[in-house]
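Just one chain follows, in the form predicted alone, and it is written as structure tokens.
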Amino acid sequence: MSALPTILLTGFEPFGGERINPSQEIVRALEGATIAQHRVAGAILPVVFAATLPLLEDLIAAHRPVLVLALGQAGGRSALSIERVAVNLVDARIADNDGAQPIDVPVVAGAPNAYFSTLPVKAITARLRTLGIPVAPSLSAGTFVCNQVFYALAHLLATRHPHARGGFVHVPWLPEQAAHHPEAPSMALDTMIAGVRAAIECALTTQDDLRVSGGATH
């Protein structure tokens, strides 16, 4: 019997003074799981501008996934954020874990200004809402390492791996993190794991996204 097709799920190590990163914990929980007859391969990326792109390229080449879902921490957000747009810009507000802080440079020189996620963003949002999981589409993945990975992923899929789909989901702080940030929102790890699992299943089983309004006025 042939091996199951692969989903590549990535998260990040802690950064910005935090001792834990929820994206890392979600990947650890789902590593090796079977979702919709696909196997999850997990990987933890460093929060280092110079290292993430070649590592992501190597991971896609090694696993040859049909779906890539990258996760990242977005402290201060109250819901899972299904990102729609990756921009070709690095403008670091803080230094990465190696002390680098690039400002106003492209992720990939000479590449398009932006890419859209190839995930069914609106369908995923609707699916998670039926499960009672706080979720919202997002039009900005920031300009730090999360957006860099999202853009690099989109560029790789568009130029070298067109058979695969991919996108990015930001997740809130865990309660133990929010305890150090007064009045900051958080989400339980089990809820985030359930949401990511449902997002993966929806992406694997939904070819065309929903035609419903998901825009914003500001």
Second form
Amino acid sequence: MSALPTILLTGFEPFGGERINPSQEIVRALEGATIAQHRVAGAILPVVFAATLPLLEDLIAAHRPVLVLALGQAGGRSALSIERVAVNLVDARIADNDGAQPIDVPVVAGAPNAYFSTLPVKAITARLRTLGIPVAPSLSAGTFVCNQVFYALAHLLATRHPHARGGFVHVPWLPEQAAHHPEAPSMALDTMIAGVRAAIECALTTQDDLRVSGGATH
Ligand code: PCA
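Switch from the form predicted alone, shown above, to the form predicted together with ligand PCA and output its structure.
Then the entire complex follows, led off by the chain already shown.
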């Protein structure tokens, strides 16, 4: 086992009729890497509502990460989306990979309505922009399995692992996926990998987030 502290990086299997999921490809590329004296452990999650919470619990227990970054595909977005808010709400527009389509139920009954990312969202956005990587802070991770993972992660960290930090980044389609969705934006895999690596490095080396505007008027 490595003596370096661990970062847990998660991605998802393909869903919604796609044959690939860029988040899975990014995890495959970065697992085993060393970033700012930390070792990256990777895991691929199923796009299944029922599986996410127990799986995350097991992964955190096994790796004891100091930082968890979860990744997911957001087809149609043009930039890496650094998510700020996880909501305690599931409202599935499509069925998950197990055929389940829960509507208007909480991720964790009785838990807070929302959690904020504990990663420095603004600093990460600024860093990636300097590197020439399309990026934007995002105020909604949706209400599907990605938001569920983000919420479950934030809840687990807040209630059981307060010293670990965690957040979520949505990534666009890869060009080979966008080719099947006319006019849809995409991003090259190498750009995504560079962006996620820089986001992790920034999170590990930044304690206080930047106080710059990154909000939305609507
Ligand atoms: N994206 C979906 C779930 C899995 C993924 O990669 C989402 O945004 O909820």
